[in-house]
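As a starting point, one isolated chain is supplied in structure tokens, in the form predicted alone.
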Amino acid sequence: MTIERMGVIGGGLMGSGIAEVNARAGLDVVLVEISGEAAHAARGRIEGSLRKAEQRGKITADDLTAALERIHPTSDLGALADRQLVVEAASENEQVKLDLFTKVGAILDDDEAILASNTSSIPIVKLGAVSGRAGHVMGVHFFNPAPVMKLVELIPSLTTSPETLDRMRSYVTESLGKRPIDATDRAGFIVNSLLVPYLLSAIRMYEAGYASAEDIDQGMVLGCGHPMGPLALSDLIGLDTIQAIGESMYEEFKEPLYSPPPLLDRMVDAGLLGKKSGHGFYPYSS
């Protein structure tokens, strides 16, 4: 069954760049923001993105008029009960997906309704089970920026059925045109696993003094032919992000290389969270 109706918890910045790339592929999409005030400035982060993507040549003025008319936003959960697919992208904080886990589950009409989630670490397991549809949970993870990143993680966990996971693969490659790579629910998934170790060792080595900021991204930029240094990086993600995918991480496996340091709980604390609060390992003007 093709996927033509779906939905999107979560307008923030992964939330709206999945919402966007459905749009963009002729889903019609309901995005559910905490509030109306929320949700209207989600739909306007899409429309700036979609903007862009018409001055750099990638859609026309008429593909984006297109792709704004099939984004429904609001703030009722409500709104989500006869989509095919919802994809929750709310923040990385575990009650908070098990709550919009369990309320959401009981909302969706059709039983074969597929419920997801953006985590980049909680277990997929836990949130089926409160959602009472195990079978029709899994993960689906999507890269910053959602409209450019072509990699989505499909992340099956022990009930979810195999033909969710035929879907979801169909969904991805067929209505999304990104490439799909299967992962075992497990935290921090593949990219995670690899990515998250090498962030924060690079925040030890800022925290520890040896090199500035600027040396230590020049130095994997133009030393390892990285598009972007590791703490340019760990802003663009948000370093509260950072720092739940390690705790979650660390919690499972209990590796010293999974844990936070002080230095980012600091960071985090203080509203130091990288380019969307204004301030990270580097200044942002708005």
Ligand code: NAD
Second form
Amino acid sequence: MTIERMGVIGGGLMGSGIAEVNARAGLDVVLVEISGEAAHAARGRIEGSLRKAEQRGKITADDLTAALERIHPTSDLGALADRQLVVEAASENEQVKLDLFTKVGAILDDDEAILASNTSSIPIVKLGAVSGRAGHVMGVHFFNPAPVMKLVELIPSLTTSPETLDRMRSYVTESLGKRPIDATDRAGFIVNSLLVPYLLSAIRMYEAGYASAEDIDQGMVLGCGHPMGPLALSDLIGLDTIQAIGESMYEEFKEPLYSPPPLLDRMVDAGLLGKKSGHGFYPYSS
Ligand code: CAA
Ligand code: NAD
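What would you give as the form predicted in complex with this ligand, now that the form predicted alone is on the page?
Full assembly next; the chain just shown is listed first.
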């Protein structure tokens, strides 16, 4: 059965991008945020991204209007009841996600509805355990910016049914036109297991006064052909999110290379979260 009605929880960087991707693919999207104001802000982010896509000739003005009309922002979790799929993209905080999976697992009307998490590092099996529908819970990890990045990691847990994985594979490839890869339910999955130690190493290098932020980033852009350097990429991802991912990976493997360096902790404490807060390793205008 094709998924036509989906929901997204959290309308920050990733949730707004995931809602946009689904609406552009023709799905009806309920987008739940913590307040009416936050839901309104999420809609504004999506509209801004759609306008950028229109200006670049990726979509027409009619596509833009149609996609926006398919998105229903709200602060009411109950609006998810009739959804066939819900993708949770709230902040990278285990307690927040456990609470959402407990509530939303009980809200969904359809026993076959799938409850997925876009988490970067929190164990999927724990989210399934509190949901009351563990067979229908798995990880579906989109990449930032979701409207541009082709990859999606599919992460079944020990309790995910094979049918749920099959349905999500079809949804990602056929409905969204993205490229899935299969990962195991271990903190960091495939991409962040490789990426996060690299980003944390760049932050340590900067913290040690080894080189300027600009030179570290230019080194990787001009020397290795990366689209952006590690400190600019950290700002794009969000420093609070990198800190949380590093903590989950350290908790899982106890490898020092995953442990967030003190400078990252201090920047998060100071509210320097990167592009989303207007300042991280670099300043950003709104
Ligand atoms: N909608 C549709 N297309 C868009 C778009 C939008 N909102 N914004 C940009 N694009 C398209 C552009 O049209 C362009 O497409 P073409 O090449 O076909 O013309 C392409 O995206 C790139 O555009 P620009 O070079 O102008 O890019 P930009 O400055 O707007 O954005 C970037 C650049 C895509 C972010 C690029 O710098 C990049 O790829 N950076 C690396 C991002 C990355 O590594 N992401 C992974 C983060 S890790 C993660 O996500 C996992 C986790 O758990 C933390
Ligand atoms: P973000 O800080 O930009 O947004 C998180 C949003 O969740 C906020 O708008 C917040 O109001 C909302 N939220 C928090 N609690 C909520 C609740 N109970 N109900 C509804 N909404 C709630 O974070 P983000 O970067 O979008 O990350 C979201 C998830 O996606 C995290 O699990 C993160 O690890 C993952 N992820 C992030 C990236 C990235 O590059 N930032 C990439 C892939 C995956």
